[in-house]
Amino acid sequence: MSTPDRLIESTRELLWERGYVGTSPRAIQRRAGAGQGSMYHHFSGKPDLALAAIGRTAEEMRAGVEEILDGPGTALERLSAYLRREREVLRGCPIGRLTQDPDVMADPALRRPVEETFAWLRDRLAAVLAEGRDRGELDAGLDPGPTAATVVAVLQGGYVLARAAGSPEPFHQAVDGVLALLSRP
């Protein structure tokens, strides 16, 4: 793995574990096995490296979601597969956790990929929900946009409940609940 890739991967891990403030350039360099000169040769500073890390996390998240939502099955089966996919529930969502980081939210450049990722996810889920509604798989009165926002909110809230409880069970209950609501005729 190249030095820039090691720096980006280390930053991704540290952002997920510690947040932006808790991610020091020294910690990034230590985890990446790279010196200060290497870091500043490839990136102008911590914000530039954090932006690359957040962007890579967002890209990977989108690719994983697309793989599931473009897969076989009804709209509800694909939504269920997405919501029930293997996750590190107690660590939280690597993008969602960034919304709780005041420094990320205060910086328009760092906030942008977070906002764009959630907007993309809502739009992508809304498209699957609309497809299911139009095919008669879901309730004819379902409004895809607000329902997609609800699904994302339940998912993110499930992470919060699980972390607060120290158990993935509240997350799984939230997922079961939203799927039960969508399954009603």
Second form
2 protein chains.
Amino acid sequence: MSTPDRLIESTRELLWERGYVGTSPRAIQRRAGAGQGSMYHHFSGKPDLALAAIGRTAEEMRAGVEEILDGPGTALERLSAYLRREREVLRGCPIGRLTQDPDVMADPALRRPVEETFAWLRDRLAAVLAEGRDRGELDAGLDPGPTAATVVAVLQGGYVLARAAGSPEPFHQAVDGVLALLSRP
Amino acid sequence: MSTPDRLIESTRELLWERGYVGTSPRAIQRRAGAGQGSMYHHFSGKPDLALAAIGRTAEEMRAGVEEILDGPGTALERLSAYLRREREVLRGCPIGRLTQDPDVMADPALRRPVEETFAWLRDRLAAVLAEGRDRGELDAGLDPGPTAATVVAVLQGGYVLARAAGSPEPFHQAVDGVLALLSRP
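Form predicted on its own already given; the form predicted together with a further copy of the same chain follows:
Every component of the complex follows; first up is the chain already shown.
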């Protein structure tokens, strides 16, 4: 890996583990095995590196979602596959956790990819839900917009409950609960 | 307010706004208008103060939930009143945000009230859901445990989506979506 790549990957890990406030330029350099001069040669500072790191994480997240939601199966099967795919539940969502970082939320450039990723995810899930409804797989009265917001909230809130419990169990319960509500004949 | 009370209230506010990592003893003292000597006279340090602050927040949260869930109305009316009550959506949940603080989660004493509050909330909601099911107000096939986890996750994830969007709108959408799923005849 090139030095800029190592710096970006280290920033991604630290943002996920410690958050923005808890991530110092020195910690990034240490984890990347790069000197201060090298870091400032490639990036103007922590905000610049964080922007690259968040952008890369958002891109990976979208690709992972598309792979499942564009795949084969009914709408409910694809939703279920997405909600139940393997996750590091206790680490939480690398994008969602950024919403708890006051410095990320206060910086429009850093907040933009977070906002766009969730808006995109809600739209994508709403399209799958509308498809399922129109094909008669899901309830005819289902409103795709609010239901998509519910599905994304269940994932994000599931991470919160899992971390609170120190166990992935409540995450899986929350997912089971929403899938049961969606599956009712 | 007494000095210990002012210190606890200042810690509560700062934990909510900045998180544990972002809250320094000096910032607590400044907000409380208390000196360093006074703070260490009443509390052994930041963890001790945080424990008092988290305990007080958890207690208030429980009282607020009980007031609605023990009130009048059908199970669905009480759930709806709880989910739709006035909230500072963009500030998020003062208990939920602590799950994103690595230092809080790593300290068993600080994590305990967070864990207990969510476990209590899930149990309390499961009881209301079971009551609604048994009275024929909710679907006969509803499983109270997972559904309660879904409801709590929708709230916690709704806060995440609202902060990401910089608007309370996705929170309200997520709540509308889960209530519509629960209300289906």
